[in-house]
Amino acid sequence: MYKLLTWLGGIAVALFVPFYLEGFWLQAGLFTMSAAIGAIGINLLTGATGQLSLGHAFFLAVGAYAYVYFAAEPEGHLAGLNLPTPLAAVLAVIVAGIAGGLFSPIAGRLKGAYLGIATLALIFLGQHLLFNAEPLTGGYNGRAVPPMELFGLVFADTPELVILNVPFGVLERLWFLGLAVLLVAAWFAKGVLRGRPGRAMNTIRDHEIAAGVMGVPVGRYRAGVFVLSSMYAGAAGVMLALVFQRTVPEYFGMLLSLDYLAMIVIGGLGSVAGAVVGAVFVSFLPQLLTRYSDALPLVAEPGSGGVSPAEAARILYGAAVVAVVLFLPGGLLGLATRIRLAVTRRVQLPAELTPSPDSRS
């Protein structure tokens, strides 16, 4: 009941956010939503199944660039199919899943650090393709992202839209789209983890030999979860492309994959809520440091020669990863749960010690 009320309260607050916050906070929130979708996917793979992946950024790039290719009109040397944007988004997620499926035989056979090293090759392959397949990716300059158009509503600054005297531009419109995609992604992942597949995944993570003895097809589950994780990354890539409004090859590199691993470790492994909490921490931190770099010590503006906000953020959440591993194995979500239980016990204890009216008589 407590969790349900928390989710409903969070959703209610999120629905009113675009009416009160300025563009910076909306954009930061959209980046966080995109990160949370991708973090849920890698948490299914790494947190729930115990499979390490360093190639998550590759599948985000597949989703982002596939959406652009399917939705964009051909222009000059740039290719495009000019499909309806909702169809382009769905196809982009499917293509990311197909890319994961092509790699899934390896994911089904390898585990741990071996799989991590194998997926690392995807980052180098992806960077090579993004920079050199110019008709599809635009090369170093990237490509402009066609705005989503759903049920006649264009997720762009034009045509003008005013709701309750608040102008709704691209960020306000995308806010509700991102929130809807995140809720669906979280709902589906929670269903997977609570059902038979989730129990099988956890058994593979904790007792692989026992899982095989009990008849769980270990290799098939590993491969299937890898595909599902890739599709989540593809959906996150589509959202990122819509928020950025331009795809940039440098963004989808090794550091992005490490960011996603930091998200699930800091938030809490194997939990949907933990992935969301970790995404908020890792995605919001560099943007906050950038926003308030003038007022913070030891943090300099990008390009000034000092510690940039992005570097400072990575130092901070690197320290957070170490702290979580040493002192908080359940991550920030586990810490919040412990605090809530402690508060609940303190509230209940005086009530239990208070004598009832019958006992006084």
Second form
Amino acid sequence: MYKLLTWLGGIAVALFVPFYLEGFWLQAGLFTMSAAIGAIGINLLTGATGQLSLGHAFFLAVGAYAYVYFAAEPEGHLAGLNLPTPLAAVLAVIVAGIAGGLFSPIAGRLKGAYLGIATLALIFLGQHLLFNAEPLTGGYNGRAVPPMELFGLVFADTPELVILNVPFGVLERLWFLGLAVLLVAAWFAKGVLRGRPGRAMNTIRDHEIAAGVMGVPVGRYRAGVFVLSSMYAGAAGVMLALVFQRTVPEYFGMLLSLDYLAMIVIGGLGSVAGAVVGAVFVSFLPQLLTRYSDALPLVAEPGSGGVSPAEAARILYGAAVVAVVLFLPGGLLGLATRIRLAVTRRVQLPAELTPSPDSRS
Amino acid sequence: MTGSYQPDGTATLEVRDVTVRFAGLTALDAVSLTVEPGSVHAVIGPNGAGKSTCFNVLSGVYTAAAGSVRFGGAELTRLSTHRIAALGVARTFQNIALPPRLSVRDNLLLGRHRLTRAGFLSAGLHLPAARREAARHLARVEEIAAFVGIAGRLSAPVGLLPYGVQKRVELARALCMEPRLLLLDEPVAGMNGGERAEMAELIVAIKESLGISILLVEHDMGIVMRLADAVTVLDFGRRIAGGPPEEVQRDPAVIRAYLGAATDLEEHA
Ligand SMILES: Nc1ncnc2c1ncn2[C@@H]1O[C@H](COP(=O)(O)OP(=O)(O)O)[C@@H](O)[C@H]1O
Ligand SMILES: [Mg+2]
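Rather than the form predicted on its own that you just supplied, could I have the structure of the form predicted in complex with the partner chain?
Following is the full complex, with the preceding chain placed first.
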């Protein structure tokens, strides 16, 4: 009940945001939505199944670049298929899943930290391809992202659109798309986690041998979750490309993968809500610091030397990861649960303090 | 051929000359035993005798270097753990192996894994078929929980329950697989007297109401004498005696093994 209200309240607020907030905040929010989708994916893999991945950024890149390739018109030396954009988005997610599937003979066999080391190779492979497979990726310059076009609505600044006196540009329009995709992604993951696959995944994480003995094909599940988490990363990549409107190769590096791990550790391992909370924390923080860098001590303007906002944010949530690991095993979500329990206990306390007549004997 | 299916669904388990080695140590040395359908067979022996190793071979956790294990016409030694589970072999662990943060209900539902179908897609899409399946199996899970005496604990995270209750949850999880052969590795170890008696009652009830074969590792000789139809004694990986419990108890080799070992029967009682 409490959870349902939180969800409904959150959705209601989110629906009104574009009418009140300016572009900067919308963009920050959209990055956060994309991050949340990706974080849900890696939380299925790492949080719920105990399989470490440092290759999440690779699958985001696959999603982002595959979308551009499918949707773009061929132009000069740049290849493209000029498919309808919704189809391109769906295909991009599928391609990310296929990429995960190609890696699944490894993902199914290696466990925990060993998989983490193996996935490191994906980052290097990804960076190499992004910079060198120029006809597909545009190389160093990246590629322009064709705007999504859904049921006749173009997710771009033109043609103009005004709703309730608010001009609806690309960010306002994407806001609702992002929200819808995030909700579907969260709903799907919740179903997986609460159902038969989720129980198998959690048992693989905690007692691999017991899982096998109970009839769970452990290797097949590990491979399957890896594919699923790659598809989430692919969807996050498509969202990111649409918001950014340009793909930038160096963005999809090691640091992005680490960001995702930081998100789920800070937010809470193994749950959808934990992933979302962590995504808000990790992807909102740098943007907040950028915005107010002039008002903050120690944080310098970008490019002026000193600690840049991005670096300051990394230091801050690096510290947050350490603090969570040391003091908050359940992450921020676990902290919220504990506070809620403490509050409900206090509310119930008076009832316990007045003893009933027969207990006084 | 031996090991054929019995009318009631359970089958003979035949372990023949199974050998297991770990880097220089022979944990099992050509061990053989036969579990008759519907009987309780106890495996006893001092610590380190190879009892748990034997269970690990039967459930596919360890691979035998030599020998064969036949159950209902299937050769188990080359099957992976989940394939063996699919044949209806369930087990508990000497050291509790339950995901601590999952509720008792979810732990028991995991026992239904092999009997259910919902995959990523149908669970993720919250399909009615997946929900119906879960509801159907939850009803059976509740029945089994009541049978094992943990019906009131279904919502509790397993890790918060007392040790004795966790042992019951593990047994219930194995029963949720609707097994034809149940392997129990020291089911009463670490329990107090009252809990032991209750667990023994429970094992008797399982035998009588389900008619499945049970292979039992236990140090408590009182319980072994009471429950077992047959006993196999291991010492240093070798089978040193076997037969009906009264006979085995009087066997000089058995008495020697227990008296000679650093750990005697009393210590475990
Ligand atoms: N995975 C393993 N690796 C190495 N040695 C093992 C392993 N499992 C069991 N052993 C050894 O095999 C012998 C038998 O162990 P075990 O079967 O656990 O004995 P029991 O259950 O009868 O007390 C012991 O010496 C133990 O140390
Ligand atoms: Mg043992």
